[in-house]
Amino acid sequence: MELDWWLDFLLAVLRAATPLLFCALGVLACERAGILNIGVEGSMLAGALAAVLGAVFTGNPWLGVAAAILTGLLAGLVLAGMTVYLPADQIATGIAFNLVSIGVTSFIYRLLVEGGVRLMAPSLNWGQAGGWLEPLTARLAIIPPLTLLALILVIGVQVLLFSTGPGLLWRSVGESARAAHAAGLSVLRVRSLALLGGSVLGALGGAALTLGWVPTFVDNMTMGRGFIGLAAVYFGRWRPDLMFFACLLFGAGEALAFRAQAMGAGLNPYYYLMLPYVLTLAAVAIVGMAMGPRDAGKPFLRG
């Protein structure tokens, strides 16, 4: 195959992996603080719809990203109130949140479509820049803005968690909330911030899907990508660097599925579409048992 084909394929892998990277980072941030962020799929779905609506009604895709961030903050507030301060069961709450998100986004989508609204968002790009910025934007144009942001966040989270004092304190909450509380840390505050940040990252994953990958919205369009992000964290042993390669692997499966369909390999297209999920199952099976943060999923009750 020609070099251009491989370059296009690598860019497609990056685009397909971008939503997974945001979701996986959101899950990682929460689990390192002791919270099981099962609701990342719901945050991603809500962020995907909010990004499209913001871009369609304002004509500016960057405002669509802002709408996704606000939606993620709202989702984080709901999840933090239920799982940190009540505290409700984290797995049951996450599953319920995902189901509610599917229902609400489907209702809004059908309402808009029946009202004649065309949900085709403008593409998210670096825009036009003149003067000395023009050569820079021309080079950055091949990498979508949210993809570059995801790569920067992977490096930033890796450094924060494993090379700084605040990162050590963050991880201590996930390993032993009681010990962290005894040392003077506010466990509830750390876990609430983790859920807010994790939900925003999940919503950004939805924005990357609808504004950077497929510029529209349909019912349940995330199709389990949030759970693939969960698997990437498991596969990466709760480390951002290893998680990054897991997301690339799953993104390669999705990019290959679309490329194989376009090349007309002669199989039913659904066989290709299931490829990323088969890779996810295979990766989890190969990794086997993995020990995450010891207090992940355990509620913290003061007193």
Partner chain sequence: MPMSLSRAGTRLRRLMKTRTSITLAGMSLLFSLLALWICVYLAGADPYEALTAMFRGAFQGRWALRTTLSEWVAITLSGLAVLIPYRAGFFNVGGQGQLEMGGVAAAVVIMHLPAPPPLALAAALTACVLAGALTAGIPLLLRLSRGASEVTTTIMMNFAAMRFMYAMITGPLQDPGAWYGTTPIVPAGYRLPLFPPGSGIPVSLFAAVGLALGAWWLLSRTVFGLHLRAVGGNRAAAAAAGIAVDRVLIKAVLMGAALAGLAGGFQYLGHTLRVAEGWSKTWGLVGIPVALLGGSPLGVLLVGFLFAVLETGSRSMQALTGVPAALVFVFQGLPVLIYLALGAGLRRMGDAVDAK
Second form
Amino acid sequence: MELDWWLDFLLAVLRAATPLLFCALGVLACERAGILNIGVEGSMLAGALAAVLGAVFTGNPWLGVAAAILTGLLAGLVLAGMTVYLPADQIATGIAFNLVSIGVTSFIYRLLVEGGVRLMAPSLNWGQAGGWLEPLTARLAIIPPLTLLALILVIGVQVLLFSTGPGLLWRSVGESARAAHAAGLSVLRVRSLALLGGSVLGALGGAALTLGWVPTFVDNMTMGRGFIGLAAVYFGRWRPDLMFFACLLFGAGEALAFRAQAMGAGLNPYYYLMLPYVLTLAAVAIVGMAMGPRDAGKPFLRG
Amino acid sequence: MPINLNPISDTAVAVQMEGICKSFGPVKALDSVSLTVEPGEIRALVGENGAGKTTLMTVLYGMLRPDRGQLRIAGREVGRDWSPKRAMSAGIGMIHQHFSLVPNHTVLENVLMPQLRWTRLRPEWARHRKTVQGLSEQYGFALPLDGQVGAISVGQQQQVEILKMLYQGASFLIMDEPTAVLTPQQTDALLALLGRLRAQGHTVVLITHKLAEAFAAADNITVLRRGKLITTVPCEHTTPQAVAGAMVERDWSGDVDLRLPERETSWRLEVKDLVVGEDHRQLEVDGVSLAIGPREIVGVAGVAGNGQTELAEALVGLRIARAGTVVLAGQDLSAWSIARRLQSGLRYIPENRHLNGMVADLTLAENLILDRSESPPFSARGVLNRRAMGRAAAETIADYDVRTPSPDVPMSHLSGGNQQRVVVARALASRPRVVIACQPTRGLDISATAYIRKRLVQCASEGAAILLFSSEIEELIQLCHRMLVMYRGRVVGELDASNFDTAIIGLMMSGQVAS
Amino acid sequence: MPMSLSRAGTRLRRLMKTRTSITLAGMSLLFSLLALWICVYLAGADPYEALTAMFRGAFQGRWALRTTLSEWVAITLSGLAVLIPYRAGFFNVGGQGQLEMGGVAAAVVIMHLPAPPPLALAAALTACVLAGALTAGIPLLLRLSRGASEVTTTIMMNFAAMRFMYAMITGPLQDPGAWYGTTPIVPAGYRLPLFPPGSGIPVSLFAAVGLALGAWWLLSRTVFGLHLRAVGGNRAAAAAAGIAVDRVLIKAVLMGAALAGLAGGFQYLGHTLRVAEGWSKTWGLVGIPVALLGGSPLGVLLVGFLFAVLETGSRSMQALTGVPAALVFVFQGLPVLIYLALGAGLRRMGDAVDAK
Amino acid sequence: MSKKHPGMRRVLAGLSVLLVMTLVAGCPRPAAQPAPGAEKDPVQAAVIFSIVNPARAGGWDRADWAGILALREEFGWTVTVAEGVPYGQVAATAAGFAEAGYDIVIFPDAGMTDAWHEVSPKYPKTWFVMMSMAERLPDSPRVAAWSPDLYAYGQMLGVAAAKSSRTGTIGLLGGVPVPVIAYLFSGAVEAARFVRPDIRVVTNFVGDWVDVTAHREITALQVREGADVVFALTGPGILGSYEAAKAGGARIIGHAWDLHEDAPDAILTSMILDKPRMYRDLARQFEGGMLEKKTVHVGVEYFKLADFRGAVPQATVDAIDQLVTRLRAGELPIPRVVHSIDDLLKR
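The structure above corresponds to the form predicted alone; please provide the structure of the form predicted in complex with the partner chain.
Shown next: the complete complex, the earlier chain at its head.
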């Protein structure tokens, strides 16, 4: 393979990995605060729709991203209310939330977009970022904005979690809610904030899927990517740096699935399309799962 | 360089609690309790289990909101938003019986945690480290600041808790049963530390049910009973006997009808050179040998975490022993499954019923026969006999005085004491040959404790061999023919009922004397 | 006023004490119907007309009824496939993949086993059961040996299984006479019979009802059921009581997955008659809310029926009133959310009432 | 989950009542049916789609949608559209329409052949019409089919694609590797080679009709392989192909319907299958009482290329027009070879 092929492949991997990265960060943020965010798939789907609608109706993809963030906040509020404050079972809530969001997004899409018009949003790129940024954006052109954001977030979260004071507090809520509570932290507030943040990140994953990749919406377009993000967190041992490589690996699976077909071996393409999922399973089988934050999944009840 | 943190006496707080009420379901945990603590005193809060000592202090610390009542700190009433955070900034710190430490974080991180602010991205680690180091030395702690809390000893963990409170500038320290996990020597050191804290102007509330400690350390003693405050007296004006009288409702003597059966000379359970643990770590059980005969109760004493749990679990089959043999009535059961051990008459009362003693979602009747469900009369050819289950449940409910609306309610609907009765009933039913009993009376009230002790003795006199693990030395002294003391996974001492001596036991528990 | 309040409190407490998850399920279904009503209104249709259209689409005429009943079979079995492992502490989200693999396995047998109809039918049913169980085997193995969370691995298996199925129906199992990706139609003699003959009732319905009853009996009346619930309720306590926890878990998961596989076989042999693009719809996924709401095998049977009606009727609602059929997805998730919220909320209020 | 308890029976009873009510509500209501014999009732037709939202789906369904609009607007018919009906449920849906007294039920998709054969004999009063490939008619008096010759369609497409490519490489992109697409692509491959022997054809399948990201990735790969003209026969996922084409400077040939307005800067032209004409044929024959049990073979006269709108030089357009005219007249002796999917995928 020539260099050109590799560069193209690398970009495709980054494209595929970006939504995964956002989702995985969204899961990580929550699990580090002791909440299993199974609903990230639903947040992602909602974010994907909101991003497209926002971008189409305002004409500005950056406002589409803003719409996705708002939707993520909304999803986070619902999830936080359910799993932090009530608190209901986190896994069951997440799965039900995902189902609802498939229905609601398809429904809203059909209601708002009647008639024969197809929704194509403008793509998100550096061009729309504004003139004064131009000297900067020209250099960054090769990396899409949301990918860059994801990379920055990965590094940011890594630093924040493991070398700052707030990071220590954040982790302690996930490790031992009791200890955090005794140290004067409001566990419920931290967890709901984490869930808000996690859902926003999930929604950004949806925006990356649409505005950053193909700027349109189709029913249930996330196709389990949120769950791959979830697996990436486990695979990455709840550390942003390792998680990043896990996302790259799964992204590579997706990018490779098509490239394998293009090699022209004549094999049924579905065998290649199984690749991302089989790769994820194989990764889990080989590496296994480490222990996550001790209190992840356990509801915290204040007397 | 000793660092004197702050001139405490200026900021020392007086605490006034008035008419505090708190209920959990139908249980009144606190019934209009009023308590005043003056700055610079050591106050012992004594009472039986369930008297409301801990509840009262968690209200003070802001972890529980009282149903009624007022709380005044330094003369000012606190608002509805009273929380641990506010309590701490008012100089109140609480050390819980179960430590509030994050095991995966280092000592330093745990000590610093309450100081950290969300807005402060970069705490001055270096400055903090220096101060903490100094403080640690000032109080004579030898703590590895960068070691993980999960890896240090329980005594050290407690020091971390105290350090954490002091470092926050707490001048009012609440300690909930701080000696429960300590050896007698560590206990003495802790009590001495309390004196030093008072000397520096701190106020301490010591929750305990051990009167000796209260009298050794406190200025004043407050007695709680069943959620009510009975009395507060200065130590010098009272006697342990008087306080004990106030603690229990009626005159009650635990050993009325506890007559130990004559033990037989043969062996029922023989354990040889049992080893539990993983290669790269300290062995949890390091070559333990013991033997129990029929109609005999053998106690195992030791500070928590010295291998007792692991030994018990290895005997029951919950852990795989690396080496050694366990012989029950001549049969080596080392390689047997738990089910097979149960079939051959080995029974187990786990130390934590919530962890592995019962299934909260299953009904009382189902829990009661869970370990015998495959044998008659409870099932035939894989189908449950619900009538037999009901009968067994009814008998247990009557025999053990279990308070429940019906045998078909989930265990989660029962109170803790009633749950424990069911757990014990299950282990002692159907004539066990060997019982491994771990902390069978932990957390129970007086009458339940007495009842369960009686059943254990009765079970022994019916021919069972009982290995009793307990953290209450009095319980062991009362119930056992012989006592083994464990330290760091080994049996370091064996005593006969004739020469039980708390002081010697204490020394053995701390590994300083071997018999 | 305080009188009635306190009485309401006592009522509520009694409600909580008896743990009426069935009441809760009923309430959440009613609330969801209300939400459905509002959504239909938002979509610009007359709610009453839409619901009538939905029920007519589910029941009017033999074909509709037959489809509804077949849906019921698939959804009930998928629900049991979630419920039984769930009771043992395993959240099987992989029913969809297990069902699809079941269909594929049955198709392989029907297409390639040269045997007389009754024998081939029996072999196909065996194959689909085995295929379902086998599909769950990988996540199960990963859970037991690697501690991998089954929620992710079973979903990965769903996607992998779907693609494998597509590879089969556009490859080795492709019907040479069809224009789209599908297996050949099941030959007339090899189909599941109707009972009574000539009626619209597939014989698989009786099997499904029987299996649901059997599952209920198994869970509540047998030693295995007791062990299964104990393992799901508190694994460590079950182990300490001498129960071989892993063996129970394995059996429960394989049993559940086998039922999902059987659902696939039933649908292929008795209803869809082909394994084709989109043939499996979302039966396996619908099993999740059905299991959570149903709570017990009998509840699964009941809720499964309601969901089958919604599933079949939604097409006719869409056709006659223009309300998007996607609404059904909302209706699949929403009751579960409400159910969980009500349950947790009432538990809280129950505590609060108790405390007063 | 649930526990046994005394209240359960009552609740069960309540739920059963709910169930019965459901059943009652589901019973046919005479009032809801059209009164028979009322004069000048519009013709009632129903069209069943397996995908949702045909008006915005791939070209094939949109061509059908245009046909439906023609029925409604030009002939005043009442047309009910059932969408998102899985193949397994088509029979029930069609039967439902027949029982509700519809005059015509239309299947726009060859995947519904089973249902067509199964339902039509049971309802001899209703017309069942297949608007897709049909090899034989069901055993019923009132069935008809408009069956397009997709091989010929593929040939015309192949000519246009080969002639308008500058790079000499064209891409064929299918949603799911199914026989009908292989059949159509075979025609395209043979025709392209016939009119331009040096042509390179790269064929790929996305594996999905809707996944836009997958469409984008795989179209981009075809473009990387040199294809500057890509024919995409797929579903809603085609939006992803537009994106890839725009990014790579290639052009898409739309399928069945003029897709120009979807992405004016990505569409080269569209290979139109005049489905509205098929629907109009049906309507005229029905209204004239001339509809009969037969298969109409839809041939080259129903196929045409949409306007290139200046996307290629006029000379190329002229050349293509000339070839298409000769093709229509049967003057191009293109061999009729059907390739398997595996063969098509080989490079």
